[in-house]
Amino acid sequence: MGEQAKREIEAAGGLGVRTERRGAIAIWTIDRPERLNALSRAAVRELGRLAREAAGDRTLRAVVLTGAGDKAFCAGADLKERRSMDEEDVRDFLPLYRASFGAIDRLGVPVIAALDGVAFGGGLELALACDLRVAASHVTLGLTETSLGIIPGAGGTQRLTRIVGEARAKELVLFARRVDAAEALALGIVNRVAPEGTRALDFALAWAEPLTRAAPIAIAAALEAIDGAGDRALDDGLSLEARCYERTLASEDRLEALAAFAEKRAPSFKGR
């Protein structure tokens, strides 16, 4: 670790995300409750490195992603932290974001963000980096980046334009406008709402139980296929489509499949 890693998760007070395991789910926490679960450059620094370890997992079938306490998923980029960095320090951040936020949309499990508290600014934009959201039915969240004079620097105009459209993502930008949990879902910023009284995080894990037993080949095939669509034309998204299905096509997990159903059994998946 670098001498300004170091520099930096001391002054955050530590690398602010902690770690469990269960089963073949990952959690992974923005655990800065004190500060709404801001993201300090350690927090986003560590995401990034949790992201690329997980990528060589071969055990991991799905990472929930979350914030530590009821109060916030994560409130976006630390303020006072911010406030000591000059104009060329910001600069300087935006691309361990895009780096770190890149490494968690580029895996290849499916990663559930579970928002049981307001995702303001870059925690929105770190929730859109995932393949999938659930909200606690009291949620709020936006991209609130113009109410401070900037916009959003970590992926959010374009993740969100590809999820809500252009006109759509226009209006909750321009006006940093703040939606409620029902809200986000009509417009499909989140898959899920919770049940009243039940968190996010519970949702997300049991959401995510099905995917311990699918097939991680097929999975990460499909993520990549449905990933490359939004930028490719027709054609192009077709080719990807066929590169990726050969894949599945040579795997044993598509054998075992076929066999499963013809002994009348449940397939058991090795990612082979």
Ligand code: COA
Second form
Amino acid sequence: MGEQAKREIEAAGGLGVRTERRGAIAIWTIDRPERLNALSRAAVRELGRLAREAAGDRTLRAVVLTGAGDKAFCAGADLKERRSMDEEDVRDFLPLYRASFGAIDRLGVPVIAALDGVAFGGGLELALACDLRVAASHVTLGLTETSLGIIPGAGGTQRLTRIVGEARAKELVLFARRVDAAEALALGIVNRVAPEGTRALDFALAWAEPLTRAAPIAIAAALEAIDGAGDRALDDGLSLEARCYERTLASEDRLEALAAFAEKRAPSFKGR
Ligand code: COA
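Starting from the form predicted alone shown above, please give the structure in the form predicted in complex with the named molecule.
Once more the chain from above appears, this time first in line as the rest of the complex follows.
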């Protein structure tokens, strides 16, 4: 670890992210409740490190990313830390955001954001970098950056637009609108709202369970093909799909699925 990273961890009072493993599912918890789980530089760096490490873990089948407590998933950039940063520092921070959120986005294992509290600014951008989102029924969320005189700088303008379309993205960003869970569901920003009284984390863990039995090569290939869809003309997208399909074709898991079907039993996938 470099000297700068050490200084950042010390200044932020710790890494700000804790991890737990439940079988094939990892839980990453942003753990800075006194700042509503706002993102320090140290926490952003750590999330990127965890994603890069997870990419090499062949026993991992899903990640659930959440925030400590019921008040916030993540209240965005750490605005207290930000006050100690000059223009140059903030400019330098953006590539770190991009790298860490990109590592989460590109992780070939499904990442589910479980929102048990608010997600504003960078907090929502982080959730948007995940593959799927589950919200507790009481949460509100929004890309609120323009109310702070900036714009989303960790991928929000690009990822939100891909999810909800240009007109809705403009409305949400220009008005710095905060939407409740029901509206977020209607807009497609979250995939599921947990029933009242159920934690989004518990819902997400139960939801992720079938993924622990799914064929890992197929899941990774599907993620890559779908993630690539937004950036391409149809023909390019179809070529990407064909390349991703090819990886599944060469897998033992495909043959296992065919054998299991013939033998009327559940397949046992190995990720080979
Ligand atoms: N960065 C650093 N600290 C933050 C924070 C952030 N983004 N958001 C909240 N906190 C801190 C508050 O300063 C407060 O600490 P204090 O008691 O030492 O003053 C603590 O977390 C609790 O927040 P508070 O504002 O008192 O809670 P609330 O329930 O009244 O309001 C929010 C919650 C999320 C609505 C409000 O904190 C807020 O609007 N935060 C900024 C969200 C935002 O716009 N983020 C985008 C950043 S780009």
